[in-house]
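Shown here is one chain on its own, the form predicted alone, set out as structure tokens.
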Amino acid sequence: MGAIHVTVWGENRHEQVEPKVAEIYPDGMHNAIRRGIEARLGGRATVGTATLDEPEHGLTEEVLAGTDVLTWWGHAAHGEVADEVVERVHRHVLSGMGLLVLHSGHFSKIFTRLMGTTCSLRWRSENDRELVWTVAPTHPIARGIPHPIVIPAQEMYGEQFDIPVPDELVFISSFTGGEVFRSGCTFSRGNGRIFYFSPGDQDFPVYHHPDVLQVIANGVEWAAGDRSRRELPAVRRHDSGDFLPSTAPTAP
């Protein structure tokens, strides 16, 4: 198949109103993430962006139909995301579109709906050091990732993280206060693959960190899954003995 088409969605509000954030990300976190994916996947991906204040948040039916993997970063304006857009994204995930939810996107409407839980956690924003430990070294998302990733400055996220038990736990993080957090988790919903990855607070240059960007790029390739299959699971009547024709060769 051709290149994976990625849409990087960003709330893009902190960058507009907070000078500190604008200094770190002068053209937005979404563009920092976009450049990181492009640099690591090269011709294996084409990457576009969309933001909250665009019409339909930039996530029209046409855009989502052409998106193999959607990345999502939100924080201050979860409530402003229109329910009809959430419904649209939800349908595409169940149909097979990959989804990467980043950092404070854990409280987004789309992630809480897909998880069916509060997705609440402990947090502390005091310039913590984060160590991201690989617990599934053979997982494709962990390919080429050091053990641990050292993030010198980051917001603390800690347990209890109210999510369903992940299909796979790829990373856990530890912080200076002794807290730990399930920072890299995979899930499947319908025909779609979901990867949650927590590093990435807006007050710190985490999306300039090469190892964090490598995890995101790996996550994009993993979440793309089988791009030839894009359909919503549906109820189908099935008669006894009604099977697809065998692809095995028949005897002469």
Contents of the next structure:
Number of protein chains: 4
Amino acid sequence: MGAIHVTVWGENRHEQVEPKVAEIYPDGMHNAIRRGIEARLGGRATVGTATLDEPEHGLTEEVLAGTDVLTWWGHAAHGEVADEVVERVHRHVLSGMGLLVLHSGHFSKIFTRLMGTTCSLRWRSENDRELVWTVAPTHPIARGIPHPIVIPAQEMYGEQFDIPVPDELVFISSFTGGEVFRSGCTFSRGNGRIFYFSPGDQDFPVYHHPDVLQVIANGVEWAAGDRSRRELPAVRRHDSGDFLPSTAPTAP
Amino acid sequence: MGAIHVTVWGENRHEQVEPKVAEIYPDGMHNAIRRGIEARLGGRATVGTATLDEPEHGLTEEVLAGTDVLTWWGHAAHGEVADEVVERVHRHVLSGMGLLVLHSGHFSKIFTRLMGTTCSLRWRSENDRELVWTVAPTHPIARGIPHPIVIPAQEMYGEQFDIPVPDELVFISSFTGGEVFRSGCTFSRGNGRIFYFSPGDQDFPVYHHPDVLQVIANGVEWAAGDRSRRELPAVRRHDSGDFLPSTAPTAP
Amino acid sequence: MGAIHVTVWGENRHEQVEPKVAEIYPDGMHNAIRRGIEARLGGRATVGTATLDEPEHGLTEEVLAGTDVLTWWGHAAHGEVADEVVERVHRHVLSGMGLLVLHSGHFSKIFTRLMGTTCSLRWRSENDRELVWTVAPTHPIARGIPHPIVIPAQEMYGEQFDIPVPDELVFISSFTGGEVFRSGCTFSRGNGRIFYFSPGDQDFPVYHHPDVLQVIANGVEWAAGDRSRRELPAVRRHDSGDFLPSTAPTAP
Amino acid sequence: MGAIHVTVWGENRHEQVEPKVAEIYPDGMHNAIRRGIEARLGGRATVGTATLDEPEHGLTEEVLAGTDVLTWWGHAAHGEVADEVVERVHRHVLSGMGLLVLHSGHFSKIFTRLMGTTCSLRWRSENDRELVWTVAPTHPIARGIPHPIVIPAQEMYGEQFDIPVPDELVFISSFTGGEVFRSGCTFSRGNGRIFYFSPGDQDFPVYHHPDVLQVIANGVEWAAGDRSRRELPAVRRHDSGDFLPSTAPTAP
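Show the same protein again, this time as the form predicted in complex with another copy of the chain rather than the form predicted alone.
All chains and molecules follow, beginning with the one already shown.
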């Protein structure tokens, strides 16, 4: 098949109002992520970006229909994301669009909507060193990733992380303070594949870390799934012996 | 610990408007389920009921606070369940209340809210025989259950059943027409345990079937979990070296 | 990376002694499987075969070292497979070689060795129709596979199938008699990926069925994993702060 | 049902030859574990012990037939455990006997036989502090367990831990050096339940730690499973429509 169409979504607010963040990410975290994917996937992906302050947050029906994998970073402004756009993204994920949720995106409307839980956690932003250990060595997302990834300074995220049991637990992180976190988790929802990856805070240059970017690139390829199909699961009545899809969804 | 406090929730509409259903369940499906649990758990459970047409659907804060396990059957009137009550039940499940979702409850607001998916499926109501096979023989919900349970006539529910991958797949059903269905599935969400069990349609006397009632009674005991604790997972900041719960949840 | 190196292993005994089987598979089931993979993967795979009656069953250290994915079909002569060869295959799987175990291979020495269980099941060979339903629609092994696959006549395999809980349950089958079976299951063991797929009996032309062959071809691509690495997991002592692989495995 | 019959198996060699270990465990680690279970389960369990140097290692057919849950600690003398006894324990586990494997028991013959993998890991014995975090808050084994358990000094066990993906991941540990380990894992094999729990080294007084002993007591209750039944899964032929167990296992 052709290139994977990726849309990197960024809240892009910290970068505009906090000089410290702007210094690390002069053109926004979303562009650092975009470049990281482009550099690693080359012709296997075409990558665009979208941000909160664009009309419809840059996530129109047309954009989503043309997106194979969406990546999501948000933090300070989760509440400003329009419910209508969240429903649209939700529908596309269940229909087969891949989704990568990054770091503080754990508290985004789209992630909590997909998980059904609070997605709350333990935290501290105090320059902890994060080590990211692989526990699923056969998983495609772990290919070529050092064991462990060493991130010199990061926000601490710790358990209890209130998510459903992941389909696959790929990475577990530890922090200087001794906390642990399920930092790389996959989920299937409907016909879509979701990867949550926690490293990446606005206050640290984590999206310039080559291993972190490699995980994200691997995650994009994994989440792309079967791009020949984009269909929302629906209720269908079938007569006995009729195994073909019926022409239209029905109510039970 | 003392007896498990169970609340059996029933939509209780079909029984009022359809003579055929009223004949099978003269005092409602919820009372058939209640009696089935009482007969099997004896002094280990105290069982009450609540229905859609009661104020707040019978699910006030006080009722839920005193409920260890809630069972849910709904079908024709999912849309009439107040969103406020759904949020309340959702909060109690994430805080540790057990939940059994029965049959057409797959499409209830509370189940789709907890699952994050459409929960759609394949169906046909044509007197198929259902066989319920155990695939997790060590699971407490399967104790004392014949392999298979034979249900002479039932509505067919078939795959694709659009749910997250269950934590544990306990039962798989087949139907006369050859369809299969993941008919017994457990999920953990927050601090709560959820069991979905599909046999049970208003048009057939399934809630008089002793094996079906035994599964429900087993499910109640399994879902009761750790009744010493009812707490919603919350975001908490911890200093390095501080492992005790901090006094108050905080925002990251 | 280059083509996936596949070795199709066949017991190849029924084909020699039973005219009925020889008629269906004149040059052996292994060659039917080989051609099915070649036709579907084209230049993405190079496929060889090996059989029980070759020296070392055709599975020398050199052959296995050059094999990315091994497929295994055996039935009447499991006991004739040399323990030494089983240990060799086991070591290569744990080191990263992919393995597809087909049909009656459930009782092979290599599969029971990897699973740790009896791998026993319910069975009947009476021309049951088998329907193979997809329950993991986002899995690469399910891509392009009809829902369900219809196999007009097959041996029945039913639950209880005594295997560990699969990492991923991809397919569930039903049979004319109403039995169900977890017919498509993935497992990770060590650095290797394993796919068990049950359709395929010597008495029926199942390995001429295009959908069955497509599943096998998909399974080969999935199981190939990360071919840049072939390493047995080993015990290693690490000093505090030493995260690099130490030079040699050690005993704890 | 009556009390759970527990057999605590100990290698009991370090205690005899190393004064440091004998000082911590004057009558052996197995007796410390036995007392810990007795103190916590009271009349709900009767606990015996067995050790390597007894005839048949104290694990005769009669002893195992009367054991609901076996706990296993071994280290220096895994190789001295007779294969015949390992096969006997294996058969009883698959038939429904619960098994707790403790610490260095990861390398025992019985555990590697049940897992099918190398069970190798990363290690260092240098007084690391171990923190044991709960990641399955609804699991019965986690009831009443602090989050985290703090163990002042322990041998470090780290990932890659070469085990199959656990059915349920209950605990994750971190160590002073930053390593992480899946320290509490459940598995079902056949009709038996297995719990692996890693804290507990002969050089540290870990089996005097009240939280560690509480986990072990919880694990015993969880692993006891359905004690009304002790049966090895077997191959059985069934005619179409015959769902009852046939009288005798058969070969396919």
